[in-house]
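So this first bit is one chain, no partners, the form predicted alone, shown in structure tokens.
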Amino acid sequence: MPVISAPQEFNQDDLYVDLGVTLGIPLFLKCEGFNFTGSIKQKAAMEMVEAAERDGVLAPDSILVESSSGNLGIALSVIAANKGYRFVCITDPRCTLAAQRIMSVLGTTVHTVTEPDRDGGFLAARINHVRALCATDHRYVWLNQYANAANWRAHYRHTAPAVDRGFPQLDVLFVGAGTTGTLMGCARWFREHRPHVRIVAVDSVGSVTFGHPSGLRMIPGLGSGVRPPLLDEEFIDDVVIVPEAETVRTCHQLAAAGFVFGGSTGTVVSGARQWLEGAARRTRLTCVAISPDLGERYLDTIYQTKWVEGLYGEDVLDTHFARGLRSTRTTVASDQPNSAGMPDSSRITVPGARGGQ
């Protein structure tokens, strides 16, 4: 496995992990965990804040308020601290202690909603809390990641074009569905610029996003108790639903190979593997999956044996140890595809001509 190194002009949008040998399918993970704030949510957070500033919504005495299960809250905490805004994050018990501590260190006030809404679960309860808070003081500004078009525009402007630069012969893009900002931004861009690319949405069992029954979900990031207002299914080709137990197994499989990713990545990789199981689909496809974050914020949950076994059973990790993994490697996509239509992953290269995102 090569050592990751990068020149001064390194751009995190060029960093991928090649899982093709491991899974027996052509699948590259776009690693968004190397953004400064630790996740893909940095892009949406910055886009929404800057749009609010341009529109005159934010004043010097404004107090940002947002509902988040973790990563957006951290991204907004960094941005608010840097710009001098106060920030209140509304979360719920599924938000990891690590995420809450990071936000607090950055000066964010964290409110934890402890009781789910009868119809919309914790998400609806968080949103209700945000609305009640905003009603008490005109200085509160709710960016509303769930309905804010700047959410998907961030990925239309940055994430999708970056994937296209690295994989000009892309066939399939797998994207997890949370607020659906990443999903819709990427789907809209590829529909406009590369309409042949197949967009596969990956969701969690228990999420109502695509019309499935609501159920208990303990892993933050993907899924929703309320249908996302940003979602337009017309741009999506397929949907794969993944049980949380499979998410955990996949995370541990990846960790055994040296890659500690967050739960959303485990879900997306599991969904991609499920979609690509058909022999006809496996023939010379170039596939990319979006990896939203790394796994260090989940050491007390997904990677804690007692937590996992208490929720999903004592044998949930047995499959991981039985399967094992053959090998993986990390690559930075070059501009030159090989004969299979994939970027050359035999070496690490960072094209110096690429600008930052």
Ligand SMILES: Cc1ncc(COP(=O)(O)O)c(C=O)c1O
Given for the second form:
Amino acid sequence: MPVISAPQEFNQDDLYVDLGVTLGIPLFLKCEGFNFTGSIKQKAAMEMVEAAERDGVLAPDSILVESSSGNLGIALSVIAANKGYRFVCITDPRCTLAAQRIMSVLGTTVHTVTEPDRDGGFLAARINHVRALCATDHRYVWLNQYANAANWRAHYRHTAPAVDRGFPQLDVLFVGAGTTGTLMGCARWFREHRPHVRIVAVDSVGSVTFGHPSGLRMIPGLGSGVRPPLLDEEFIDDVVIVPEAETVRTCHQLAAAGFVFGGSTGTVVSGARQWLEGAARRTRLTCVAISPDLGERYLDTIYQTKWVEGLYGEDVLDTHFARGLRSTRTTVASDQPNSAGMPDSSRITVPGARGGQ
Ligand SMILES: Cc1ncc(COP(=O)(O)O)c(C=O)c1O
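Starting from the form predicted alone shown above, please give the structure in the form predicted together with this ligand.
Now the complete complex, all chains and molecules, led by this one.
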């Protein structure tokens, strides 16, 4: 029986959904939404705060400040409340109302930037705001999840070893890329301990992380308007890029089977499905994808028909349309399966970026 004295102590590291049964995809989904703060960002938040405490950066009168699209903000709100720190979260209009409200309940001050930066989008605008705030008072401490090594270290120490414990025969791991903390922590651990495991990064159309053009993205969590400083592509075998419309369709498909996940899970599952379509002997591969959170926080967006149709068109949830769109998939580089049954160093991209940031 797990007994905790602080919410951030509880990580649920051993729960998987078998998508072979649910969607007919040979894929296990590692569910991080059952961590006490509701997402995978609990691990990064905890590791960064503990590192700052160890390094003497955090004092009792410190005010934590961080830029977040939601989940890290919630995790830090829980930890700050529990440890007695003040916390200011800088977010943007894509942060759901539910996320903003739970942060407020936890005593966090939420600042929402309303104008994207011309070059770096909302992320750059949020970071400019953080810097401006820090310049006003020396008590502000910016953990800076985008460049903080404790972000990826959390996944090196916890997420990757947990996947390995659950799936010692793992062939492929699919990980979404936001700050790339999860991706880099897992990629570094597997490169060091199980170098045969293929690491596939999944990102959204409109994100510049892997060198694609920037575009409007409305689903928080994955993607970036600025290249993530933590990213080292040398550790990544393949990259799959998913349009948000496809993300939304997959979320609804999973919900129809009883699993209501967050948006980034829809992206990662879509990306894994695309990658597996190009892999020979796919049913013999052992594949895991990381699901960062559950769907309750997205009831007013991804699971709200008006929001979805307003952004992606009225036929976005139509299955015939969905099938047609998937058939327009283009693959570049060598997409021929190798002896391991996997596409060779392929960069799989899906057209359909919507312009403007
Ligand atoms: C829902 C969700 N998915 C994915 C991610 C990406 O994780 P990372 O920042 O480790 O790349 C985040 C990060 O905030 C998130 O909130």
